[in-house]
Structures are given as C-alpha cells and as structure tokens.
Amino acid sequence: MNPILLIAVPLLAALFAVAFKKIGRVLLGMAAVFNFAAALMITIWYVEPQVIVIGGFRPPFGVSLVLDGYSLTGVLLLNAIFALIMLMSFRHTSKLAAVLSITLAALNGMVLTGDLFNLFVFMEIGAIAAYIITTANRDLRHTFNYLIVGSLGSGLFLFGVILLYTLFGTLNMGDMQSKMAASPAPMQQALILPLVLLFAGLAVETKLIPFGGWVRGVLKDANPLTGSLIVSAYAFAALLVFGRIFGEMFVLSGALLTAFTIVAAATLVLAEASAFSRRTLRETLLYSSIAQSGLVVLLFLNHMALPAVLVLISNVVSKLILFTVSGQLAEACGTDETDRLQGAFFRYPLLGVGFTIAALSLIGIPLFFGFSAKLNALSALFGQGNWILPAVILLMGVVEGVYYIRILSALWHAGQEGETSAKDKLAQFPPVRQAVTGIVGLVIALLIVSAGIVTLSSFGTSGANDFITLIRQSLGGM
C-alpha cells in the first residue's frame, strides 16, 4: 500500500465528481472510506520509519513522503476524523463533493510531505478549499476576510521558506535539519527572520491570537459540516505541521522562544476568557477551540510532542461531536443561544449523551481521555521545572470547566433557574435527525472513556505520585 494513494485517490474522486455531479457525494464517501482503510493498513505495515521517494529522485532532491510514528499517527486519525465528519454531515456535502475530496488530499499531503515547498503547496490547496467550504454560511464578508488573512499568512510562510532555501540550499526537511545542526553560530542568528515568518504564517491556520481574527466570523454561524471540518480536520493537520516544524526541525531558545510562548499563552488565556463570556454554543466552542490550539502550540514549543499530540487528539475528537451537535440544534431550532435551548437534551437524548461526554473530557474529568492528556502535559511541564505555565493551564482549566458545566446544566435542565426540572416545562423543540450523529457520538464517547482509562493506567500510580512530587518541588523552588 503506497501512501501516495492517500493523496491520489481523493484527487481522482474530485476529478470524477466534477464530471459526474449526480454521484459526487457517493465518490466522496468512497474516497473517505478508502483513505481510512488505507491509512489503517499503512499504519500496520510500515513499522520502521521510511522515506517514500516519488518520481525517482532520492532526497534531498525531488518529492518525498515521510513515514514515521508522528506522520502515521497523524494520517490515521486525520482520515478517521474526516470519515466521521462526512458520515454525520453527509446531507450538507451535495454541492461540495469535489472540494471536500480535494480537502482530504491536501490535508494528507500536509501531514506526510517531507519538503517545505510541497508543504506550502498542500497548505494552499487546503486553504483554497476551505475558502470555498465557508461560503456555505452565506455571509461572504467573513469568507472574504478569511481569504485576505489566509493569503497574507501564506505569503509570509512562503517568504520564510525562500529565506531558508537561501540559507541552506535545500527544501527537504531532514536535509535542512542536518545542515542546521552543522551550521556556525552566525547562521543561527540569520534564522530569526525566517522562523518569525513561518510562525506568523502557521499562526493563521492554527488560530493563534491575533492571527486568528477570521475564526469568529466563519464559525459563529457555521453549519455542522463547516464547523466540525474547520475545528477538527483542518486544525488537526495544521497543528501537526506546526509540531513538525517547531517541535522537531527547529530547536528554539532565548528571546524567540519566549516571544512565541507569550503568544501561545496569551491565546489560551484570552480565548478562554472570551468563551466564558459567550452565551451561544458555537461562539463558546470556537473560542474554546482557539484556546486549545494555544495550549497545543505551547507544548510543541517546549518540545513536548507526546503531551501536545494527546491534548490535540482530545480536543479535535471532542470538538467533532460538540460542533456537529451544536450545528444541528441551531439548524432545527433556529438558534444556538443556551438560554433558548434549555432542556433540549431531554428532547434529543442521543445527542445529549455524546455532547456531555465530549464536554466532560475537555474539562478534564478523571477517567476521560482529556484528563489523561492534560495530566501528561502538566507532568511534562513540571518535569522541566516550570511552574508558571502549569499554573496558567490549571487556572484556565477551571474557567473552561465553569462554562461547560453552565452549558450542560442549561441543556439538560427543563425549566428556569431554581425550578425543579420536569418534562412538562420543556419548550416545543422541533424534530431533529439525531440517529446518525447520536450513534456516532455514543461510539466516540465510549472510545473517549476507554482511551482515558488505558492512558491513565499506562501513566500509572507511580506516575501520579511523581506528578504530585514535581508540583511540590516546583512550588518549593518559588
């Protein structure tokens, strides 16, 4: 099974979807299923890290795909997430089948490529597809804003790549990393400008403040397909790319690391504060998504790839359910204001169970996957002797817990505050197609709980004791 098929098959499906529009959705579904099955087989077969040569030119020349634990985990989860999005929002794909197939190819290319210029090409293809997808919201002002900001970010990223090519004479990531390790000290100073440009370019797609100003306009009224696609599939691929570049290729230190860390920490704090102040589901969730992106970037910058990936997986899987359910409620009820949806989960229990477990996992309740992910992240930070960032993360975790509990209380409580919840106090909610989303949500909820138990048990009792010890040592060194 050649991994190039993960890119080639969706592109072929897009070509046929343009020619045969009536079966476009069928072709999209077939491509999504094929890619998930292929990613699963590739993950099983490619045990050792490998470089797949394309076109007969071996690295550092020509195009190559990198298969290691990082990219294999990425493509497996990416294609699983994409297939689930298509399953739950299939009726929204009728006019976007070709674009969504191209999206699938671009996101796989971003995760697999071993070349910086090809990374830029795949990012551009994915971005253009995203601009088209967001037109489904019917407010083209926000799509235009996204287009302008995204184009600026792409230009900055490309300029950074050009400067790196000028410095090292290569675009292959592995070759560039080797040359950087052998470069003299003055060369390290010359890296500051291209790294700033790469960071700014990626910050647009990873939604870091202030580069993520496009997010609210695009997602606050997003349908289930657009919302879940942007905050799950796109965010997953973009953050994996960020981790590849700033968590593996470049070892940041000094003022540059401090500046980037401040941007990521500010994103976490400001976005959580914004989420806390909102009273509509999708706005709350979009700011929560921005905050989690800040946390993942924070961990990647501090060279904590495993905790960062765990937090990233927890976020995108949970947001997949949360955004899909919120979008369906908004479509059916004409609003996603929390106060006007009181008791909605009495009416739609299948949606409510999946939504609730996903939210509790994000909060970090024990035995859920989100708890294990955050525990690993905090343990790793304390292991570095860092106590400021864990304190910020824990404080923001409390803020996050408050607004998610507030949402869950409203959606499960039929009646006004201070009244006993009862079905006869329910508002008249219209019927919602909850079977597919509800069943998928329940399956994902079971996986969240199972993964939480497994990762927590692997962390171990001794790990928990070490975690407490690290907290005490760090506080003692204040």
Second form
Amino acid sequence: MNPILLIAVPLLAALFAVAFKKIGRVLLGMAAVFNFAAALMITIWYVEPQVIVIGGFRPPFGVSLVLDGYSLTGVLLLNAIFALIMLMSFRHTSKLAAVLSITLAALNGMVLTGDLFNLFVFMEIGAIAAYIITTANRDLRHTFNYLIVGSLGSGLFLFGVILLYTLFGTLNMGDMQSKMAASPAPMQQALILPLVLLFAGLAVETKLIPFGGWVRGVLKDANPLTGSLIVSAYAFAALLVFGRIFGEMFVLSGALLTAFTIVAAATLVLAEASAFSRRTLRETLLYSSIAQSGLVVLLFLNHMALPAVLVLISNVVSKLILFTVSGQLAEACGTDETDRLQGAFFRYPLLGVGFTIAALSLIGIPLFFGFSAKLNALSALFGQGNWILPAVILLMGVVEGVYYIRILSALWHAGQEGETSAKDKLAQFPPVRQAVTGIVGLVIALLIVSAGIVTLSSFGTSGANDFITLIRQSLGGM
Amino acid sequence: MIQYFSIVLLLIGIYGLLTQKHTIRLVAALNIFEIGLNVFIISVGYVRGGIAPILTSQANTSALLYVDPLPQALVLTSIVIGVGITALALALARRMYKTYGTYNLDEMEGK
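Since the one above is the form predicted on its own, can you give the form predicted in complex with its partner chain too?
Now the complete complex, all chains and molecules, led by this one.
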C-alpha cells in the first residue's frame, strides 16, 4: 500500500466534508479508520526503508516521502492516537469535521515527507487547522496569541530552510545530508544561523521555553478534543520532525549543542516546577507535557533517537488518556481543581483505572512502558559518560512523581462525610461517555503494561535503533 | 542590495509583533514580516543578467544564464499560506472586537 494514501484520503474526506456537511463526521470517522488500518498494513508489510517518488520526479528533483522505521513508528502511532481521540471526543467534532480531516493529512505529511519545504507546507496546514480547532475554547485572545507566535515561528523556520537551500542547492533532506557530510569546515560555520532559525521555528510547536508561551492560554480551559489533540497528536508529530532534523540530519556539537541543550533542560526544569505548583488538572498536565517535550528534545539533541522516541511515545499515549479524562471531568463537574474533584474515581473507577495506569507509567513505575522508556534514556546517557543530565532527569522524575501521586490520591479519595466531593456531581456524567472513555482508557492502560513488559524483556540485549524493530525483536524473542 | 531591504522588512515586522497591542496592527506587522521573507526568497534565485528558465527556440541550451526557478515556485506557496493566515487572523480579530468592543489586547484584559 502506498503511504501517500495516508495524506490523500483525509484530504479527499475534507473536500467532501465541506461539500456535504451533514455527513462530514461520518467522512472524518471513515478517514480516521482508513488511516489507522492503512498504517497497520504498511507496518505489517514493511521490509526495508524506501523512498516514495511522487509525480515521477525522482529525488532530489521532486518532493518525495520517506518510509523507514522512524516514520513508520510515527504514522502507526499517530493514526492510532488520532482514531482514539475521535472515538473519545466524537461529540466535539460536529463543526470541525473538515478541519480535523485536514489535520490528519497534515500530521501524516509532516512525519512522512523527505523535503524541507514540503515539511514547512504541512506544518503550516497543520498549524492553521490547530488555530481553528482552538477557537472552540471560550477566550479567542489565546488563539490569536497562538496564531501570531506560530506564524512568527513558521516564518523563522522557512527563513532557515531557504538559507540551507542557498548553501546546498537542494531541499531534499537525504540529499542535503550527504552534501553536508562532504562539505568543508567553513560551510559548517555557515550552518549556525539556519540551524538557530530552524530550532526557533520548531521550538514553538514543540513548546520549548520561551517559545511555548501560547500553551497555557490555549490548553488550560481546553475541551477533551482540543487538549488531547494538541498535547498528544500535534506534540507527537512536531517532536518527530524535530528528531528527524536535529537527531538525524544535523548532528550538533560544540557551543550550538550546549546552547540548545540548556534551552531543553531549562524547559524540563521550569515546566516541572510549574506543574508542581498548579492545583488544576489541566494546567498540571499541560506543564507536565511541556516538561516531557524538553526531555525528548534533550535526548534527540544528544544523539539518542531510540530513547527519545520511547519517552515520546510513553508521554503522548499517557497524555492522551490523562487529558481526555481531565477534560471530561471538567465538563461534568464544572471545574478541574484537584481539591474539588475529590472522589471522582471512587464514584466511577473505570475512568480512574486508565488515568491511574497512565499517570504511574509517566512517573516511571516498573513494568509500565514509561519505566522502560526512562530506563533506556538514563542508561544511554550514563553510557555516554554523562552524569549531569541523568541527575536532572531523575530529580525531575521525583517532582513529577510527587504531583501525580497528589492528584491520584485526591481523585481516588472519597473525602470525609459532609465534605464537598465530586462523586455526587458525577451522577450527571452520561454513562455512555463514561463507558467509552473508560474502556478506551483501559485498552490504552493494557497496552502500556504489555508494551512495558515486552520492551523490558529485551532491554539491553536489543540492537534496535527504531521502535518498530525493537517491538519486532522483543516479540520474536518472547 | 535587495536582500538587505528584505532583512530590514523582516526586522520591522518582528519589531511590530513584539511592541504592538492592537490586533489589526499585529496582523499588519505579521504581513510585513512575511513580505520581507518572500522578497528574500525571490532574491535567492535572482541572477544578474539571467533569463527566464523557459526553453524556447532561441534559448534551447542549458549553457545559458537562467535565473533559479525554484524560489519563485516556493514563494508562490508561501504567499498563499500567508494570505490564509491573514484571513484567519482578521476573522479572529473581528470576532474578538464583537466580544470585547475593542481591537486592543490590553483593553480586552479588563473586560
């Protein structure tokens, strides 16, 4: 199956969703299911990395797609995440069917493309869709702020791409990489400005401090659809793009690596501190999400693609269920203050099981996938002889553990007699919605546990350098 | 020379984005930034004395001095995206005006 269908089919669905509004949501659902099934089939039949030529223009002269273990991991999980978001937040999609179909096409394009300008185009299409999706929030000022910051970031990214074109005469990522390897030392110096511009451009979507200032406004009151899309699907695609550029194309060293590492480490530390100090669920989760982005960027910059991808998968899969449940609790109870949601999971444990396992996985409790991911990252850093970054990551892991345990103990604790508790308000929570979210959360929780056990069993013995190979080796070794 | 001009436009745009609080002025600053970027992209493909990269009966050999056609194709896409962003930003500014009765972001804070 040609991977171009992962982009073309949702685009076609968007076109028809505009023309036939009444069946827009059906078309969106069909596109989401098709993409997940297609990504699964592509994964099953995947043999070796390949370049998909479009329009008969052989690379580097035309735009091409790259299907390797990295992008395959991306499209498989991205389409699975998107389908699950649609399943859990379907009722919020009524006016957004066309936009969400375009989002699906753009995110797949970002992960698959092998051309820098084409990447810019997909990023812009995805960004415009994201601006429209965030208008579902009450306050449009935050969307406007996001639009301005996002457009400035995209402009800087494009500026960097054009500077790279002037240096190498190509926009094809693979061709540029080979020309760069053969380039003399002065050319390496000339790369500094374009790389800084690319980093600044990507830092907006990857939510690095100070470029991620838009996140709080957009996500603190986000509905389940907006929240889970931005912190899960968008973050996944943006960080995979970051890894493709800064983990594979450009191997950084010297002052530039130090500067970017400081930005990523500062993001991790400041965002974890902010998450710790918050008392509302969604604000805590959004800062936790920013911190995890900082960690993933840190790993990519330090040439650890596999640990970075594992941490990224652990984060986005867990955040998907955490944000959806938080958004739905906020809708049902009218607040997402942790203290006022006391006993919410006591009232409906099915919601709580998925939430709890996702949170425990993020903390890094053994046997969950988050543990394997963090262990992989820490041992890779220790293997490099690096002691400072693992110490920072471990310390922040403790901070993360404290606030997640605080949230879990509040939500599971029914409260004393006579105290205000969420457990009565939850009676207004429609049972069907509870069941759908609860069951999907349970399935995700089972995947987190099984992936944790499977990947841990081959930990240290696997020579895999991408997630798909790791899983195949792990399953083969069982 | 034209590249210096584009850099000046880029800087004016960034200055506007950092200092303005009026939503329409912010959109204008974003447009100035984008125009600076587009002029820069066009300037990258410019060749002094170059001819259009179209094969004709007179210009039928690759030995002739052609301008680079790729930046022209790129800038067309960039312009289209810029127009889309501007339209969306103006629509948002208008809706915010209907809600708050002002285009100024600072004045919206108190309402």
